[in-house]
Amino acid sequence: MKIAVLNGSPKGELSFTLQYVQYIKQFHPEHEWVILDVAKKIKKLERRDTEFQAVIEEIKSADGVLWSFGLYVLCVPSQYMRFIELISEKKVRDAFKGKYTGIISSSIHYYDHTAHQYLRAECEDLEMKFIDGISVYLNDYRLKEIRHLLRIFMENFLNSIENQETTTKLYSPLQFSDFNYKPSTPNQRIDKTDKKIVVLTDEYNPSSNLGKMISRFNESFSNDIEIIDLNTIEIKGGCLGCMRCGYDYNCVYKDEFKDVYNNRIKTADIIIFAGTMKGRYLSAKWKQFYDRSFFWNHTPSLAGKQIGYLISGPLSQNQNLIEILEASATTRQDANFAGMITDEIADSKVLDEQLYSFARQILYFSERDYIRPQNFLGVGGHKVFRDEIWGPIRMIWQADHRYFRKHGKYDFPQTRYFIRIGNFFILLLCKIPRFRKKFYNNLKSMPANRMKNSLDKAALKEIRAAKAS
């Protein structure tokens, strides 16, 4: 049979997944093996149809399609995902069909799972066959049971494709609306005060949906906010993964991106992202910027500011992307995630009141610096952030670590030491039957009863404190 790799990695043959790649094929010479460097190239498969369609006929002759990568912020690297717009721009999605296929991945298992299921629904959407997916961390290969389990993936994507086996689909199609926005002039306007708002888009065209909810959002101020088209800045090519940046923020190229995102964007107070879907993300473009937004590593460097997002397509059908762009504001930046607008409710009065209030929610929470509290997202993606750039990735990372030292985030729960003598005391206490039948059965009532003590002292006194100012 004959397997087709397509590397996702800007880094071609140094891809740290295409080593796994190259390790399990050892175990199947009897099968020819083609690698593709389809991100690495993509400029010269965007110029050259000649090149772009070397590419389609290797997977047209394929039994298998392997898409290999590795994870950049949250998803597949920029360079990957324009050779998937390509797919559809020029027209060779038949290629696809009918493919089996899987994925294999390599990271620091942080939101590796929303990169595999973008992936695995834009494969559905070619009407690929998916078999399986991978995702290891990035030296797993120094472990014998990891290395096991990679070539179980490979003879069970090898066994599907030889016995033709009948494959499952998790994703149903996206159904774009043909809506018409038609906005309307607004009876009131929004006093922004000394606030800085910035609206960055890869896509400022007037007579869009997404253009139109740009300049409703902005009419909803008396006076104009900032907006940024991303074609517009100097941005000469996507994230290298050459990690230079990891010392001291200094990105590698030399454009007009750093200077831009430190000196407009950053010194925003609320920045608003807006983008059309295409397909299971925004654009390429899109990930192009937070793939290079990347030079300030795990820092986050939009911390206490407002973010929303204005979004032009069916977002509420696509509920990873929903969990993409939460985390890009959280998790990522120590932001406070503010809301989504979209164009779905195909309704231009609603739409037009939806923009209102959302202009109006986003400066009321700016004034008042809210930053919602993390959740999950936030704090289980802290504590992968934490333990690694304390650990094996410290000696790269070393601005991260001069952040998280300094900032106070390397909050080790083994640091506590109040939480750590009073759990000593009370698992002692508890070997004590008569201790340990008092302390169970007050579990109901004696926590609720301490916290609603706590907070009824902190209310009476936080009302004090406002009716004497």
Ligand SMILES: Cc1cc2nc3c(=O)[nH]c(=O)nc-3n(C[C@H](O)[C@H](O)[C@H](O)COP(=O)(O)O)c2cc1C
Given for the second form:
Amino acid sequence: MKIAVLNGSPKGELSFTLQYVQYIKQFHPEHEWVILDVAKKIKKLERRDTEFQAVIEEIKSADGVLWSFGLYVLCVPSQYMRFIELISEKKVRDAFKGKYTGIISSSIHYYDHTAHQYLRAECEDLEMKFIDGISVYLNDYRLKEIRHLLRIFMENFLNSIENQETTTKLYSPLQFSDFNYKPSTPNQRIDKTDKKIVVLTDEYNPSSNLGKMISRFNESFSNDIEIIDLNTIEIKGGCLGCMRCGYDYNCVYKDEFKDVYNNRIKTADIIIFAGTMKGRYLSAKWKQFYDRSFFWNHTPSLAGKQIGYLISGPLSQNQNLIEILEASATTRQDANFAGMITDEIADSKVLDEQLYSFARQILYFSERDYIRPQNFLGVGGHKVFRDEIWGPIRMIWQADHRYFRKHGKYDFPQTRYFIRIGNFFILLLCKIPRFRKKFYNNLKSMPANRMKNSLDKAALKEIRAAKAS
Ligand SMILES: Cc1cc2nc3c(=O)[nH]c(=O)nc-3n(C[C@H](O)[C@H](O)[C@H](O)COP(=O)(O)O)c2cc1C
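Now that you have shown the form predicted alone, what about the form predicted in complex with the named molecule?
The next block holds the full complex; its first chain is the one shown before.
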């Protein structure tokens, strides 16, 4: 059989993930393996049709397609996403139809599930037969158990193709609507005071729904807000994964990206990301923005800001993208996820009102420095970053380490001495049956009563203080 490996790492043959593929491939010399560096060569594939067609010919003649990538900013690298876009743009979807497929990725397990869900959904949209996906930690190659699991993954992948197994689908096709938004002129406007509001978009086209949503949002304010079109900024390419920025946030690219990010985006109080859904994500251009912003490493460069979204497309059918966008504001940035407006309502009047209310609310949040406490996406994500930056990846991400130390992000439970002492005594005392019985009997009422007393006292004080001011 022939297996085509689509290497999604911009590092090409130096990809970590590809080393895992090279490892498992050694157990199956009876098959033909073709490695296609589609991310590293993306510019060539975009420009030269013959190069692109050569890749497609390899896919057509393959029995199975293995997607291999290292995770970049909660999803696949922008160059890989661009390759996926090209499949539709160059009208070669048929080459993928009916092919057996699987996914292998490496990462630090930070939102690897969203990357896998994205790619699996894309495969299903291409009518491929999805067998399995495996996500390994980047340094797991030393572990015998993981190498064993990788071999099983591959054996099952190959057996499934050989036996022409029946596969399942997890995602329904997206239904795009042809609603044409016709905004009206607002009859009242909001004073944005001294707040700086920036809308960042990859498509400021006055005749598209997204363009009209941006304009209507802008018109909600009595004073103009800044609109930045990513297409007007010189961006020489996607993140190369070189990690040079790890020392001091300096990117190897010499283009306008860093300046625009630091001086026009990072200086805003409210940032609106505006994009149109393309398949299971926004455009690859948007992904390029996210990947290139990684010159700030794992440091939340937009901490304390309000981040909201204007999205054209069926976002409610794409829970995975909702999660990615929410996490991009919260766990990635320590910002407030201020909401999302889409054109799915398909009613111009209601959309007008939604945009106006959104503008009012986001300003209200900003004026009060409202940053909602993190939910699981943020709390869990933080712990992954904290442990990684403190430990195995600190030597690369040195700027992050300095930031984490300075901003109290190394909040390991080991340093909470009061809790540790409490745990020690309670665990010891619980060995006594009478104490244990009383302790667990009281568990229902005692913590709630303690909370009530404390909150009642706080409320009394705060109401008094509010009245006094
Ligand atoms: C720009 C960039 C972004 C990254 N984003 C993530 C991420 O969101 N989640 C994660 O778990 N790992 C992330 N990583 C770590 C990579 O996924 C990891 O190093 C991977 O092994 C790289 O694979 P590759 O060498 O095949 O490209 C990121 C690394 C880089 C350089």
